[in-house]
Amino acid sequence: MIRRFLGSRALRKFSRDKLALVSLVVILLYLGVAGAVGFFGFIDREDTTDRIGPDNQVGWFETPTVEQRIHALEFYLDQIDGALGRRDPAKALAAIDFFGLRLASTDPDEVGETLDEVAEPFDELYEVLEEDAFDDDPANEERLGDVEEGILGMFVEPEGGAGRFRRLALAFGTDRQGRSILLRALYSIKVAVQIGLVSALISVLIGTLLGGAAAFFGGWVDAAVVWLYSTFSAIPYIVLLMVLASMFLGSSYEGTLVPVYVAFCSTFWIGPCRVIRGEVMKLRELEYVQAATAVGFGRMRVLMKHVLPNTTHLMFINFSLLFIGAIKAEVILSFLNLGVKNEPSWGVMINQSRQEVISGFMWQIGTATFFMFALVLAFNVLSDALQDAFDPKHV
């Protein structure tokens, strides 16, 4: 059967579609990242919640403004000053760790002396910036560079793999809490793929079985299925999702992905059910189905073995459509605080970036939107290619 599939005309047609193959590669990359995060722990949840540096730090290809540079220096000074004020300053200084970035010395006297040396010129630059007079003196840029060298020189960058991992984490900047935007976006791939796979798989399975049974058996079975999906379709889609998701508020399942799965699977099966029902209505009248019934095969066997396998192309198409539909719906629910709760997702990132957008910081919302856009676009292209290649009417 596998050899027959690999040599099929549909697969050859699909392999000639270069855009579809590129989309397939993109999807496989996303699945690879999801597997690396979910099964191998390449990025764990703590990596997405740990502070890696100053808040609202820009990504690698954007030059930080003077305000952002001074704000970053102020953050490091506050961390050192706060540690020196603790009961055990040596221990507090040793505990300063931003993804491997540590102080070169943990001796309170030595650190305090260095801090006094850089604090005064920093305060002067801060006052100049507050007075909007930084650009009036070209020497201020050189002074800022010297202050940066003095403050950042108190820290030691990690080497080897830890250093590369830190640079990767800072590639897309940090959010309002100093967390890595890129690590949160990569971790969100795992959440998106998990939600998409589970929701699409269960929804297609339910829709296929109900739609196939309704069309093949007819009578009260068909009437019951039609009434069921007509009732669900009469309720506005987003309202139904919100109601189903909010049912779990205050329960032991709140904060897990169970409410998301229930909300999506309870609504997404309607599309596949309608499509499969229409297709089975045509298939049940074909000669091979009539012949199978005439020789004495049971109706359930005919449905499962001879009818539903010929709707596989529709299952694939609906699966890909529901996969991206679940991802987009999760973003909406999470933006409304009804979706993912205790871990990062693209919807959570967009929700948390609202205040950043107001202040002109676009890195978090831009990163989440880009990652979601690339995956959704790839699945849309792949869905069209699958329909063109495997739909018997197109072949």
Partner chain sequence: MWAYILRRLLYNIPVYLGIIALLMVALRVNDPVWGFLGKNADQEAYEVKKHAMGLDRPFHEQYIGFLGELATFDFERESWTQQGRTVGDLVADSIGPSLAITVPAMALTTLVALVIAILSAYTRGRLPDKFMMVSAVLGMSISFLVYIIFGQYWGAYVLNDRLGTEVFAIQGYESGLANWKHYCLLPVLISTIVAVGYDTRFYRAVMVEETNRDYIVTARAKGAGKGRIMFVHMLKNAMIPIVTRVMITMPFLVMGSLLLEVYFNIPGMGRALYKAISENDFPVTEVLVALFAGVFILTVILTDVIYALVDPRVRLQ
Second form
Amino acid sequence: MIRRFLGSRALRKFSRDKLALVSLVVILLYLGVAGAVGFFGFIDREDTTDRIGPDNQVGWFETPTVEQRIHALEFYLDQIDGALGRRDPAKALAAIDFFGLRLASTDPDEVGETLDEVAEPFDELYEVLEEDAFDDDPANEERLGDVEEGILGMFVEPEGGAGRFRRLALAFGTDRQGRSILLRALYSIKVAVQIGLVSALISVLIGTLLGGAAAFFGGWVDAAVVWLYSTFSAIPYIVLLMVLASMFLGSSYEGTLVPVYVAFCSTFWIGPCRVIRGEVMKLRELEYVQAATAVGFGRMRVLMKHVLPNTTHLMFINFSLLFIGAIKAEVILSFLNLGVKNEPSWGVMINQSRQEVISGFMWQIGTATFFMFALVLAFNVLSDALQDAFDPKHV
Amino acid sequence: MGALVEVRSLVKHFPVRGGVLNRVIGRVHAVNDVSFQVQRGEVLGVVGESGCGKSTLGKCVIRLQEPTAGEVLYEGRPITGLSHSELMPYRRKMQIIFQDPYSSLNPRMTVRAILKEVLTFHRLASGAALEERIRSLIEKVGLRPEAADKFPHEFSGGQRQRIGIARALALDPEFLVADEPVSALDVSIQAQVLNLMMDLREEFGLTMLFVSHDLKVVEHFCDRVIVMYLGHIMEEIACEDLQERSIHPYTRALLGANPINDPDERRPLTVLEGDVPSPYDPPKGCPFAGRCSIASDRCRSEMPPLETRSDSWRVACFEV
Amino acid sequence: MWAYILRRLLYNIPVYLGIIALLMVALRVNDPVWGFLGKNADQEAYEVKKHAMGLDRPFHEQYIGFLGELATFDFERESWTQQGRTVGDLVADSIGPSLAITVPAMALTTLVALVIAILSAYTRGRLPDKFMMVSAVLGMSISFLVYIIFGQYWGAYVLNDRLGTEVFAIQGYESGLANWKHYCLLPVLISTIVAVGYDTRFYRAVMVEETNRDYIVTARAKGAGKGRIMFVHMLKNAMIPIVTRVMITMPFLVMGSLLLEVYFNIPGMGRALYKAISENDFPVTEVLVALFAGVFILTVILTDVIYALVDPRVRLQ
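Now show me the form predicted in complex with its partner chain; what you just gave was the form predicted on its own.
Whole complex next, starting from this chain.
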């Protein structure tokens, strides 16, 4: 069977399509990341929920504005202040750890001294900023630089691997809670792939079996399946997702991905079912199917071993379309607070970025959209290429 | 010798649905009260134009279609009422060769896989014996041994029919239904495949039911022939007597319609007037009456019975 | 013809019955009364509410009862969260805003998609076609939500900032034609941009398939000009699947674009449903979904009938 696949016209046609090959590589990359995160713990959940630095820091490609710099400094000062105010300041100072970024000195007295030095100039600059008068005096820039040096100088970045990791993690900035956007976006790959794979796979399986059985056995089986998918498809798609997902609110499954899986599988199976049913209706009239019956094979065996295997090209195409559908639907479900809850996902990130966008901070939405865009585009190109390869008349 | 296969009063109707509740509002009368016998070792041809029910008849005989009424007996035992598992031993003895070489083989399976599946399912061979059997089958139908690992789309139409024949022979059947096996092939290839079938028939002592619309092929290949029209048998006669002694107007028309190679020889043309009636709404009386040149009022109102005129010769006609 | 219509109606009845059954079961999985009153409510209040809603009856009784309500267009149920308002009131109030967005959106989308599709089919294979198709695929790879967020940002915040006045409202809705541009135009534009990609690809596919047909080749062979062929011959035949598709999307007009309404706080049917679900407003949820499904099925039947009118082959089935 593998040999037949490798030698088939379809594969040859597919390989000539360079764009399709690129998409395949992209998809494999994503799968690789998902696997690394999911199975090898390359990025674990703490990485996505722990603070890495001040909130809403910009990524590498943007220079921070004055407001953002002062905001970051304010963050650091608050951290130190807070620690100094604790019962055991030394311990609290030592506990400050943002992915390896720590204080150079954890001696409360030393730290307190340095703090006093920078506090006043910092407050001055803060007021200047409030009055929107920063640009009035060119010397402000230099003063800001000095204060920055003073405050940031109290911290020391981690060495070696951890240091590179932290710098890389800051490449796309931080979100409203100071978490690494890049790490969250990469972790979301795992979530997206998980949701996409499970939903698409189960939906295609259910749809194929039901559609194949309906077309092949006819009679009441067909009537039942057609009734079933007419029923499901009569409820608008988003409404169906909402109703199904809300069934789990308050149950023990809330917060897991189970509501998402149930909602998606119950909605998506209809597409493949229709397609496979149509195809099997054509196939069952072919003579080799009759031949199998003449040899004495039972109906079930004929369906499973002779008819359905000839629909695998349609199964693949539908799988890739549903994968995309699942990823995009997850964004919408998460927006409606019915989707992913305890993990980062692209939907969660985009939802959280609503407020940030208003202030002009585009990093979270941009990163999430970018990563999602690449995967969805790759699948779109892939399914187009698959359709082309298997059906030359496809436009 | 007794009949290997006997068909008694076989009827096959297809319901037509329509109306508000999709009820059955009519029937297509494909096969109407057909009875005949196939003697062991002979080749019986079934001939007629498109839509006369010959293919349906062939499929009913081996139970690929379920008859609406009537019986099929194999070696004197009825096989029409049997369940799937009871039918299994008969499946081994009765096989079929299909018409369309392009859809009669599963495109995803190699020749070896196709044959192996059939043989393993009926537990006829395994291991080395299995491979040997496959090899010999392929050779028997005139293909090279390399063909075993190729896929159907790598073969021509004639070669695919050979594979179909190999599949039918794999179970070592006694009885073969050939449903227009050469109709889809080029004329030059037809001869090759027919010759192959004749050789195999002799070698394996097969009994066959050969369905075709081409009277010349049937005449050449079969021992006896049944002429069908609109689901009824019009005439049943031995092939060697076909040219000289057949008398049913439809049979004569079919014979006359065959082109002869000699441009100088002139024959009177028996032109059939009128349209072919529809099997959905068959007329009363003889189905051929509408186009028959000698039809009488009695022909149009009463169905002529199939009468035995002599040994293995039956005709259904009032006027001859 | 009438036999066909009757047949379609009769066929869809069991489908609708199935939908209602499915819906009712799904909504009762989590006891709606507990969900609404909260876990700490006292037993008595629970019993009272449950009885008032008829939720203590056996399921088949509730099922028949609900069907009866729907069949008689009885929308007198009262909302649990909005005091004193019946479902009927809610529907009457929310249809307007929903339609104010979806009807112009659909009209605009269809128009733009048709134009682009015609241009694409006309210049098939060449640069304009490729460009448009690539843009469509790229556009389809971005989530609807992202378009909404950016749309609101640039269309409302940024634009208002630059121009100094509020051209587009950030949120909210007020009825009246004069207010339409302010509240509705932005959501309509966003909706159009998102939907155009899908529709264009479909229309283009339909038209390209038509151009391959023999009668077009014949027309060309007769010497008819390309433009004339496109508009006179092809469009007519391509209209069938196009009209069918437009009709299929009709019921979604009534439902309103749920996302847009929730995001822009427009009090349409979609948002009403969303609120009902998230606030555990059981009676409203049940009726609204049943209503959507009913409208959808009627539209499907209507589409089938129109299709049968246009394409004689269908009638003979």
